Number of protein chains: 4
Amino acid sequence: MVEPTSGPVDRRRRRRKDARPQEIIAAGLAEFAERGFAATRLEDVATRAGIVKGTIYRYFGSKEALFEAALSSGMGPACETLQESVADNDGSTIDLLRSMIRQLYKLLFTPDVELLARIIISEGRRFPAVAELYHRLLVSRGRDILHRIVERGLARGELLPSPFCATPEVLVSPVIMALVWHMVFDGFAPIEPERFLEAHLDLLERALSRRDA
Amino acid sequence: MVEPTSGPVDRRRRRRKDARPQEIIAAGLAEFAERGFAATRLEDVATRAGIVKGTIYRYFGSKEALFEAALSSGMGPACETLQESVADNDGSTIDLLRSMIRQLYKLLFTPDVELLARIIISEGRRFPAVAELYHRLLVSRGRDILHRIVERGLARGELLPSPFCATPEVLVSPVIMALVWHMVFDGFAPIEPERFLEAHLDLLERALSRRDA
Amino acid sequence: MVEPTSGPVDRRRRRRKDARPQEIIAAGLAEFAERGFAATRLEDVATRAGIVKGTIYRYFGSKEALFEAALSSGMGPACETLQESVADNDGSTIDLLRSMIRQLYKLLFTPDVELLARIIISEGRRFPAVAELYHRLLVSRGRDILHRIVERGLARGELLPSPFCATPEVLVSPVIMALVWHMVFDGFAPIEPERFLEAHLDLLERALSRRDA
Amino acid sequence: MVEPTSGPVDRRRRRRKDARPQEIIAAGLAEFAERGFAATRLEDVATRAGIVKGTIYRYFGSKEALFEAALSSGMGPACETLQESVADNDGSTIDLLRSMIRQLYKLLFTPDVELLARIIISEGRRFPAVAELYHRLLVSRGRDILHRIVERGLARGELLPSPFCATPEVLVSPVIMALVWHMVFDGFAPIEPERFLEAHLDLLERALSRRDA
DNA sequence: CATGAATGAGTCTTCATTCAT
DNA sequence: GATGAATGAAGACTCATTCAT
């Protein structure tokens, strides 16, 4: 009844014992992204990571634990990656924004990141819990780079107090508009994020500069 | 709307025969918004209408017809305030931006346009019809109305031309994070769109102002 | 597509409208006391019930719920018919307790009621609260039945006081072997339940015979 | 049985290697007695084992198979006990029916033994097989004695012929209905062996002495 | 032999949709 | 028109069984 063909041993299968949940994660976030969570099929999970559906549940307990883990794991890199992005830099305040704008943009538009950011944009509200931890781990930290930069230019003298220091979150609304542009309409209105880029580092060189005049 | 005092007829099932699918839609879009199209039950819908499942047969083909109805409807209104808002303003044109912006942030955090916006943010990439409309109606008129402004104030030359005065979207790109923030992390960071505002006019009053030095 | 051959309406689905939960009961009582609740397959249920799986959750939230309320309405009858068996006789204390043996036969052996018996043995032990209804129900009250009719023959002086009056039960127990007996090796080495009643009969004559000496 | 000092080897490993299917088998037969047959997972089992899943494959070819072994290798002692418990007794009809109740109960009472019998009063219905090997091997070689007994005891006239010496089982039903209470309603409305057995006792004496007045 | 990963055939449960009343 | 009972097509989840290591 069984068919032992191939030779050696399977090695497909060897070789995936242990990226198995990787792979089904990543299966996961691209349907999850795809579809959103209710209208995803642990199926087309499944078949997406090139194993049955049964298979998923050795690794994760439930499509929603799936779900949590998904998300989770992909914070994980992200997270670093805007960790170093401003590390020890001693420029100027407007050096520093523009630094971390064009992270932003390099990062927020990385494949993996997008599917991320895309399914907490859509899925957020839904499960507080990954929301939270989302908001946790790289919302509120962006958040308080910038305001530390914005602290450091006031102290510096390089910016002056006015409302837009007490929120500075608008400095980077751009890249977020872009972003759910690009999830909304970039089927039929795409956008080039170099051309929000541009646009957005003028801005923000408009926006600071006043007080060299 | 006559009211023919016909005997014995339950005048309630009579009035509301008009405002059924009204109320349907109403009922759709609070559900939709809430859970995404995919987890919303028409039972519940139907809960929320006072009505019984079947009966929303009567007036919509499908969930989907449904859902398209209840998108399509909203954005009627939507439409109309953004059309008046600017017509026929002939102010300066960081005048008529803060009027603009303010308008923005009035319409969006309506309720009831919210809830479609959330919809549309949420959902649109899996209805492209749905989002291709709400692109055509609102947000391209609106980006239309914000080039004209721009284009006008380099005319007039009270705007110096320049990389932003080509994608002037990023002036109302604010808003739109104000409005993702409050969708998905307001149960537990919320925001206060009146500090966003006043962030935000005074980062455009900046960004205009170079001119003026 | 539909074929709505029958003339006048189907008068089946008008029957059945009230009739359809205890249509399902039955069914499942059927099906459960047959393969037990775990093997039981809902699908068999609706089968044998003459709808569709889907059905049933109009009626019972769950397997469980099924089950439970199946077993819940078998025994309100069973309860009305043991509660007649023995009200007000007068005659002697054998002749009470014979009329109450026969009664037992009789109720345990009725179809119906021998299903929920055979399904309170084999399951109630893993749904006590099924079990614990089933015994204050029926268990208990039979028991306080067969108290009081030793107690009045003690007080009469047809009954000598010894341990055999302190725990009556074993003068019925005959009639639960007949029954478990029936249950589990009926199909290979049958019982006659009227070999049993006489025999039962017997050893109670027997047993309380002693007096007359 | 041997143990051969071969240096290094696992010594646990090896002493269990006999063991194994008796752990195996005895851990199936605690959960098949507290689930039932089709409730049970063939995981619990190898986990009260303290193996896995899959090595339970190594010895029984299936679920069932394993069930099956369960209930056959309990069935030996059990069948050696009752065997011995009236062999060449050669005391009085009444002596030796005492005695025999008296082993029934030790021997159902017994842990192990009660499991089994609490399988095959839920289960033995379903698996026949069993039933009816569970029915030759013990029922009906205790029916042969008890039958013995009593055609000796009317033989020696110590015995009146009457109906309930052709169903001599009526005199060991008060165990059976103990057995089965135990089961059942042991949770809540637990029974004390002893006193039914006393209970019992009594029952038997008066329902044998009539031959003495 | 033992392990544990993988499979796939179910089974319960849900829900959009239909239809007789 | 409205109702609510009924349907049936999925989809999540479970678990006996197999198999490579």
Contents of the next structure:
Amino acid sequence: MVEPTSGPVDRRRRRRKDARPQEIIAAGLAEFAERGFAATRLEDVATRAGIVKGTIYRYFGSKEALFEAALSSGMGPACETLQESVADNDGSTIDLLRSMIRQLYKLLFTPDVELLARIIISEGRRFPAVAELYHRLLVSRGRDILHRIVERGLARGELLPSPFCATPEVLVSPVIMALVWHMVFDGFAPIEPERFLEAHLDLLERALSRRDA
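Moving from the form predicted together with a further copy of the same chain, what structure would you give for the form predicted alone?
FYI, this one's just the chain on its own, none of its partners or other molecules.
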């Protein structure tokens, strides 16, 4: 007896089911951006995604779990790319720092990441768990890369011990300023991210050149 094969309708249903988590994440991102984390309801996410609320719980157990999935989806691949680009770079410390800064601008200035950053800035203090999640998935990974670069530079003698080496987070402050400027002031006093990047790299060059001298 010949077993029946799945037809076009079955295959479409399977593809639809496989794509559903991403559809829910996309709908969640839109709701989080429009309403903020506190006011977003899973009912509204379901309506936007064209499903019933119960379907969301098949994939995400809570609003926090959906937000975590949105963070991972929006930033996870970019963070991995950042880690790989730094790991594969055998150049000088300043080459590694240049590479990291360029990758950060590519990572942060994307629509999904900007939406997530806007939520963290506006609601992080009211919802520490959300801020902690953002820190764990993005900030801590970036800090780890940055500290490893500085430790490598110290070991090679390319950097001297200094307050900068003790707190290298200051190195990325211009990109945070660029992101905030873009989100808040772009409507009436725009500065292109490329200009911030150029100035950021120039500042890096001058700071490390002075330290070398």
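Take the two forms, superpose them, and find the largest set of C-alpha atoms that agree within 1.5 Å; that set is the rigid core. Because the structure is predicted, anything quoted here is derived from the model rather than measured. Residue numbers count along the first chain shown, from 1.
- Superposition of the core reveals a Cα shift of less than 2 Å for Glu158 between the two forms.
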